[in-house]
Each structure stands twice: as C-alpha cells, then as structure tokens.
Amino acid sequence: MSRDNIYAQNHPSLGAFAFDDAVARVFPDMIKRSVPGYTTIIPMIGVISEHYAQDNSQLYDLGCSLGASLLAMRNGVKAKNCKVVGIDNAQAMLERCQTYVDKDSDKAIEAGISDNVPVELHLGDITRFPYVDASVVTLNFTLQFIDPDKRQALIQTLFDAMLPGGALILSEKICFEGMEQTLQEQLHWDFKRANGYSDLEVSQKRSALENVLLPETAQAHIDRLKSAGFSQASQWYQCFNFTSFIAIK
C-alpha cells in the first residue's frame, strides 16, 4: 500500500482535488488515514448486503473507487442469481478496481468457490445510469461529491429502481450547527494528525476539497431519503463528522 504524501510538500498553486492517477495510487492509505470509522463501515456493508440482497437482483456500488465496498457486497451476498455493479467516473480508479476484483475472483477459485457473484464495472455518470431490480445500493462517501442540485433526483432514481424491501447504504461526511461543527472538525483534524499527516497536509487537503466535497447535515440526508419514499431512514454509525445511513424501501 503506497503511502499518501500528495500534500506533504507546499503547493503554491493548489488545484481542486481530483480522483486522478496520483490519488488512485495512494487511495487505500489516504482513505484509511483520513476517514474515521472507514475500517468499520466497509465490513458492515457486507453484513447489510447479506441481510438485504434478494434473489435475481442487482447490487450497485456508486462511486466504487477501488472496490472496497463493492467487494464487501460481493462477499456478503448469500442470495441467488445476483450481480454486483460498480460505477465510477474516474478511469484511474476503475482500472485499479478491476485488478482488485480479479484478485478476489482468483482467491475464490483457489478456495474452490464455483458460484462467486459476478461483478460488472462501468465508467460513467451515476446520475445517468439505467438502474434496474436493485436490492442493495451503496453510496460510500460518494453523494458528497455530487452537485447538491442533483442529489434529490439521484436518490429518487435509486428508490424507483429498488425492489420492495431493498436497502440503500449512504455514507457521508456531515456538517453541524454552531459549536458542534468546530468540535467535530477539530477532532477530525486530530484524527488525521494521529495518523501521521502534518499540519501542512491537513491544511492543503482541506483547501483542495473546499469546493469539491460539499457536506450536509445528517437531518438533510434523512429528509431527502424520506422525501424519496423510503419507509425507514436512520443513522447506523457515526465517528466524529463521518456517518453512515441505512434506508429501507
């Protein structure tokens, strides 16, 4: 796992954060050291997928990046005749994701597993994808990078494509009101420093993400999910200003 040192040196002209080749190379280290609770959320996506995946259905991972949540879904599924579909708009991330999927398939073959759940990867815009027969959908720190004006329409599209009893897993960085925002933000920065990031790295990464990652409050997410028609929508996990929701159709 290559170490993330993208922002270790001073960048006089700092561009907006992008999921390019440089980020793809260090992404496992970056997200582990930057997102508190990430190593808990990923295996729990597998647990949730096992519970909610239905026979003859699709499981979607939107903004699949290198495939951590996608593979958790794949290995959690016990239902029959399912397929996991990963979608991302970054070619560099998707290419590396394919290598991880291939390695996971090889491990299944070595273990004598002959009915491994098939995986399809698509390069594209998650707001325009033709979703069908979905029983589990994951947006793992993805919606926060979508234009806020397009978020409700996307959630509505996913709800409409979902089978009754299906589940949507939504993990996001969230914001708060007043002093709680200051507290949670400071604790997140302390988490990153505890994981070896310097003050310069924390500052430059924050600046690069400023107009790219646009967080909302937890209540805004709950309201959007319920407005789309989900019968249940709640937070199942939170660590500082990072949380995960589950919504049931």
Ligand code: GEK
Second form
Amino acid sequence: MSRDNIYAQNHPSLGAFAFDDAVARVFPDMIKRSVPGYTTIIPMIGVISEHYAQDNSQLYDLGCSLGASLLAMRNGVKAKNCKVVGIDNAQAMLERCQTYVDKDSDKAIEAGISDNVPVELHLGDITRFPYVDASVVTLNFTLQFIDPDKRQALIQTLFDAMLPGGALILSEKICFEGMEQTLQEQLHWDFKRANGYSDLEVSQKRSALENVLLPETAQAHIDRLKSAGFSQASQWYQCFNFTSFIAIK
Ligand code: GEK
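Other form of same protein, the form predicted together with this ligand, not the form predicted on its own:
First the chain shown before, then all remaining chains and molecules of the complex.
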C-alpha cells in the first residue's frame, strides 16, 4: 500500500483538495490514517448489508472510491438476485476501483464461489443517478463533499428509490456545538499524529479541505433523514468527530 505523503512538504500555494491521481494512488493509506473508525465501519457495512439486502434488489455505494465499502457490501449480501452499484465522479478513483473489484471476483472464482454478486461501476455525479429498487444505500464519508444545498434533495431521491424496510448507511465527519468542537477536533488531530502525520501535514490537509469537506452536526443529519421520511434514524457508531448513521425506510 503506497504511503500518503502528499502534504509532507511545504506547499506555498496550496490548492483545494481533489480526488485526483495522486490521491487515488495513496487513498487506502490516507483514509485509514485520517479517519478514526474507518477500519471498524467498513466490515460493519458488510454486516448491515447482509441484514438489510432484499431478494431482487440493488445495493448502491455512493462515492465508492477504491471500493472498500462496495466490496464489504458485495461480500455481505446473502439475498438472491442482487446487484451492487458503485458511483463516483473521480475517474482516477473509479479506474482503480475496477481493478479491486476484478481481484475480488478472481478470488471468489478461485474459492469456487459461483454466485458472487455482480458489481456495476458508474463514473458520474451521485446527485444525478437514476436509483431504483434499493434495499441498501451507503454514503461512506461522501455526503460531506456535496453542496449542502443539494443534500436534502439527494437524501429524498434515495428515500423515494428505496424499498420498504431498506437501510441507508450514512458515515460523516461531524461538527459540534461549543467546547465539544474543540475537544473532538483536537482528538482527531492527535489520532492523525499518532498515525505518523506531522503537524505540517495535518495543518496543510486541513487548509486544503476547507470549503471542500463541509461537516454538519449529528442532529442536522438526523433531522434531514427524518424529514425525508425515514421511520428510524440513529447513530450506530462514533469515534471522535466521525460517525455513522443508519436510517430505515
Ligand atoms: C470508502 N466510500 O472507502 N458524485 C460522485 N462521487 C463523488 C461526488 C459526487 N458529486 N463528490 C465526491 N465524490 C469510500 C470513501 S471518499 C471519502 C469515500 C473521503 C466521491 C469522491 O470522488 C471520493 O471518491 C468519495 O466521494 C469520497 O468507503 O475521501 O473522505
């Protein structure tokens, strides 16, 4: 796995963070060392997918990157006649994702698994995709990159495309009211330093993400999910300022 050292040198004119080729190349290392709880959340997405996938339905992974959450979904599903659909608008990410999916398919063939769930990858904007018959929808740290004014419409589209009893998994960096913001933010930076990032890397990455990754409070997410119509919406996981929600139709 290539090590992320994108922000290790001083960048005098720092551009906004983008999911380009340099990021795609180091992404597995970057996300594991930057997002507290990521390595717990991924396998749990498999567990949740197994529970909520319905026969003859689609499972969607929005902002699938290199396919970590997508493959957890694929390998969790036990329901019959399902398909997993991954969507991402970064070509560099999706091309690498295809190679991970192919490796996963080869492993299944070698293991003699004949009913491996088919995967379809689409290069495109998650706010414009024609979703249908969804039993499980995952946004694993993706909604935070969508224009806040478009978030309600996206969640509503997903709710409308979901089958009764379907589940939406939403993982996000969140913000807090008052002193808790400072506390959680500092613990996140400590986490990054404990994982080998320098102060310069932490501070340059923070500046690059400003106006690109826009966190909201946990309550704002719950309110949005409820107002879209989900009968139940709650946090199932939190580590510092990173959390995951589950919403049931
Ligand atoms: C994982 N789920 O490893 N349309 C499509 N894709 C988008 C859009 C958009 N409008 N905006 C951002 N993306 C993954 C991790 S990363 C999270 C998800 C992170 C894509 C973007 O290209 C990137 O691949 C992904 O959303 C977010 O479980 O880097 O913190």
